[in-house]
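Heads up, the chain below is alone and in the form predicted on its own; it's given as structure tokens.
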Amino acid sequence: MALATSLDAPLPAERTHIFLLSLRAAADQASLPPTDMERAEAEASAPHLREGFLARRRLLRRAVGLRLGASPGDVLIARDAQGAPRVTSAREPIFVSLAARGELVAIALSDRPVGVDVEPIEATAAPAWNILHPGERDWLRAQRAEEQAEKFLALWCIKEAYLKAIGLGLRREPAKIAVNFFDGADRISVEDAGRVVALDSAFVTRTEAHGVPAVVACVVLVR
């Protein structure tokens, strides 16, 4: 899985595509007006959240259009029963996931259930030990003190990406999910309530795209 930082280049022929975009890239609403459904969703949210919601939807529709070779104006996005975005206009199965923190928007597209998460790296951030599985706590305590905050973000991003992929988000207790890294972070496994999850692929990386240091993770499930 490669990480794209713009919507300008053609996509490689891969099962899963991950984008890390700047919210500023969706500032021009006139180029892609919202659908009636998006307007209704925006109006139902708090006024200070509407502009960001519509901007993220524009980015998502453009990413889906790029993946499918379709006009973004023809891409329709709804919400599933859990509130996650769902493409309703595609003839082929496509799963989408979106995460946003500040000016960063992470998008994952796949032909299998997928989840994505992004977290900015802040120098003052400290691990939230209470949301970690006991095995994760042991692993994190064994890391160098100056690396623990960033390695915690890697654990957390994988957890949240997995929870999005199974369609539950933070409705589950994060401490019941265990992330394991092998060969650094080149190989990743996830255990849920003691059972190993069948993953198609998993990815986590540190990046400084768009001037913001961040950790990005993506999890794709076996269908």
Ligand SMILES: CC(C)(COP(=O)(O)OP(=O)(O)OC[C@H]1O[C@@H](n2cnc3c(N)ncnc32)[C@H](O)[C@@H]1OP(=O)(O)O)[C@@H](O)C(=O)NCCC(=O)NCCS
Second form
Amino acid sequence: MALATSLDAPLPAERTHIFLLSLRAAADQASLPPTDMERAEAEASAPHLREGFLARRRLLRRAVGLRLGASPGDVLIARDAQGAPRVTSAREPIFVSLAARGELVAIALSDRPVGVDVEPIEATAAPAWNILHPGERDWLRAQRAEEQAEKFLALWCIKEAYLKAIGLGLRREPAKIAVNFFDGADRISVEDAGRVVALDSAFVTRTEAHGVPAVVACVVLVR
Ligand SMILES: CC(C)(COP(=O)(O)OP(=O)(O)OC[C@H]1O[C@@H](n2cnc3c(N)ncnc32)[C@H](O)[C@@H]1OP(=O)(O)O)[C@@H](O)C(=O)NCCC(=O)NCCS
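Could I see the form predicted together with this ligand next, after the form predicted on its own?
Complete assembly follows, chain above in first position.
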């Protein structure tokens, strides 16, 4: 799974595409007017959240349009009953996931259920041990002290990506989900309530995009 940092280049033929985009790049509202559904959701949300929401939707519709060879103006995004974004305008199956932190917007697209998360790396952040599974706590305690904060972010990003891929988010208790790394961090497994989850793929990386160092993770389920 490669990470694209713009919506300008053609996409390689892959099952799953991940984008790490700049929110500022989507500032120009006139370039892609909101759909009626987006306008209604923006109007129903707090004023300080509107602009960010509409900018994220512009990026999401452009990314979906790029993958499907469709005009972003024809892409319709709704939400399911749990709040997960769903493409309602495509004939072929396409799953989408989105995460935003400050300037960064991560988007993942796949033909299988997908989840994505992004967390900026902040020097002062300490691990939130309480959201970790006991096995993850043991693993993290065994890591070098100076690497723990970033390794915590990797665990958390994968966990949140998984929670989005199953469409429930934090309705599930995060400490019941265990992320395991094998072969360094090359192979990842997820256990949910003690059962190994069948994953199509899982990916986590440290990157710097649009001037922000960040950890990005993506999880694709086997349907
Ligand atoms: C999904 C969730 C974990 C995202 O958390 P977050 O750290 O605040 O925000 P992120 O930037 O990482 O992700 C936000 C995106 O998650 C997506 N999302 C929301 N609910 C989702 C769900 N049930 N499944 C998958 N994705 C979901 C949306 O695309 C949202 O972006 P959008 O509003 O622009 O469409 C969280 O919103 C959640 O758990 N929602 C469902 C349950 C809920 O609403 N609980 C109340 C708070 S505990």
